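Next up is one chain by itself, shown in structure tokens, the form predicted alone.
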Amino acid sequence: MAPFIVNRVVQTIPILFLGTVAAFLVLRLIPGDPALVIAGEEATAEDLYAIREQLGLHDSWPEQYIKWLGDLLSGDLGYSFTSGLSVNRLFSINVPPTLELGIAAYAFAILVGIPLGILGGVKPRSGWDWLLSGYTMVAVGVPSFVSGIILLWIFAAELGWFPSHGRVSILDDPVDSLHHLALPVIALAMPISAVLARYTRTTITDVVGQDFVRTARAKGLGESTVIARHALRNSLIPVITIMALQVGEVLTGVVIIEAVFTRPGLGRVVVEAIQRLDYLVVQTMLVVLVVIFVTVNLLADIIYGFVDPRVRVR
């Protein structure tokens, strides 16, 4: 198992370079000028090249690819060029609510997805499987910025059940933090859980067809142990993967999610720091996203090794 491990580990390393240096070229490539933005429309050309200086734009792309890069393994991420804080500091107060957010409707969607898509799966065509086709197709067809909408006016406009805006730490008052998430966490979480339910609905209903399953139940196992002991373990490795592919789904629809419901976030600060060119800001926020989307397909590919062990030898 471990040189599974460190194999899959060692496949990793050029992904995340190969995201630093996207993460790089992407505010780049947009036509502007940092150092416009932050003098304004009335600088001088004297003001202009001295802010290029300082920020070291008159740097050629690789050196500041580099240099950047060099700060980044080294814990020192730099500083903003608009607001002037370290981009260490922004990260620590707006990371708290975006993980918040993001690791609530991360669990919602498998605590309702896996569970239907597995009474979809074992009886197929009944009203279960009915209430998921149902489900899906609204959860999938609406985007989550129109459901969380949908949401804020019947429940917090119409019915005044939940807040419309803001957030509560789960910290300092769980009650009310979760309170603040649960219309954030459901439009979040729908399309994520509508996903989940479609493919483990089809990966368990192809399982229960096969031959090993019918053993199992000629040999007298009760019904739950059959799906729970044979046909849900065969059928995981597919449904890791899309678990694992939709945390990519859960990175971007913080993003908007943050916005419809006005809460404090990463979200806020990478959107605002590229309208302004805020290079720096910019370019971590996404090298953050890519470590966080390698890593969790990484554990996915370990767990691949221990669900299914002919994984290993591959």
Given for the second form:
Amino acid sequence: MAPFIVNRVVQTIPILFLGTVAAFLVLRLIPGDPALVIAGEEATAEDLYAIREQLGLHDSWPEQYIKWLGDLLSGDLGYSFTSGLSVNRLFSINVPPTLELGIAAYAFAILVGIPLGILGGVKPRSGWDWLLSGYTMVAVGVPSFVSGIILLWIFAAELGWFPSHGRVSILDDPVDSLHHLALPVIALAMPISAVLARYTRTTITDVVGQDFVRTARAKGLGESTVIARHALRNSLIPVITIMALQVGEVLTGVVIIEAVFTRPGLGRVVVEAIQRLDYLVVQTMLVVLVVIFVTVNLLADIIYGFVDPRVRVR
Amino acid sequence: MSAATSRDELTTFRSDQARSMWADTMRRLLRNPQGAIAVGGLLIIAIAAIAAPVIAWHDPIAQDASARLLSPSWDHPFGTDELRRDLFSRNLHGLKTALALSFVSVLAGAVIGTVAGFTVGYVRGWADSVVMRLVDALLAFPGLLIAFAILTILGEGLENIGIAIVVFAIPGFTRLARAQMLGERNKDYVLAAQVLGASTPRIIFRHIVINALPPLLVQVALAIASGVLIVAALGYFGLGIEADTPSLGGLVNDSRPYLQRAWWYPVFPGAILAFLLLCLNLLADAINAAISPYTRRS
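Having seen the form predicted alone, could you give me the form predicted in complex with the partner chain?
Whole complex next, starting from this chain.
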């Protein structure tokens, strides 16, 4: 197992490197002058020159890139072009709320989606299966910002059961934090749980129809053992693939849901940074996205290795 | 005389018994209740969208209703907004924009992505590696963020939203088409065509495509659904679409200050979006069932 993991980790290094190059280049392709955005329309040529000099925009692209990469590796993310805030500070303020929302929604989606999919898949056309189809039909169809607004209207505005905006750190006050998280998490998790439930149901139905499951039943194993030890383990690989893919949906959803529920977080940071051509912030965000994506895929690969020994030898 | 009769019989026999693969698939699709609902629902939506200027008798932009935030009535079936605009008309025009944009862009993306995927899947070698790494890189970024970035690079405007959706759609089709091609290219009928001296493009686009295409249709329905979601989300953020231009996402966002006073304001665009996405998802499922050899057997 160890050589397999090391091998996979080493494979990610060139991808991470390419990711930083891509993040750097994409921003240089955007027409528009960050110096002009900072100084305003009335700036003189000297002002613009001074600002560009300060930002290091007069250096050649390779020089700028190498300097940025060096800073990045040493953990210094630099300063935002427009607000002057240190990017480290911007991230340390905005990562925790986004992380809370993202992890809570992802966990909620898995806890709802996978069991529902298993129950529906094990007994097709049962009550559970109908519940599953009904739920997935609604949850896949309603975009998260629509369900967000409707939850906001019913449970925050009309009934007043939940707060309509803001965020409380889970470390300061866990109960109040969850109170603020409940509606955003449901809105964000619904479509994701529906996709998970659907794929789990499909793979479980396929596996349950196979010969080794009949063998397991024939040798007298209890139904729960048959499902948990035999059917589930063999249907995990495609389900893990979908779970990894859904992390991307969580990332998109976070941006939308933070706007709907006026929560602080990276979603707002990235939208504002793009609008203001804040190179450094957007560049760093893109790198963070690449790192998340690579890590998730790495984890998925390693989990495949645990679940299915055949993957390890390949 | 007898020769002519037997020839007639032969023709009759053929037209009764032999159907093309596509007609056969279409029949299975419509016989499936899911498929029938999806096709029917999408037809209604498409007609409503195309005929929006005719069906909606009020101007979507003119501020000419008798009062602000009127509840639904015969004259204003979906009510009016805070600027005395007719919401029925704004909803239908928003639907038209969303549908036209995502349909056209996804088809463009599907063609580009599929041709690229088939080609590299057939040719293999370095072109395959380069294209697939690019595809992996594109798939790494969530669709909405790709759209944000492209709108920043190209500026606002519906055509740029379209381009963003094309870029978003391409990699999915490339990956799927390549996988299909890898599954088909070593089969005997391809070898037969090669032995007969058919050119590479002819083998790809005449022989293999027919067999490799059906799963890509499922992807078309799913990609259009994603496209609609992206257009709606951009409308919600007010990115790329002018404030006056009606969009379904924009309507939901505009409704926020009036949630307690005007339920019809967020509910109708939300319901239209949900119905459209539901039909597209059902269609994807139904196409999948219609082309899958497993369900065909039963």
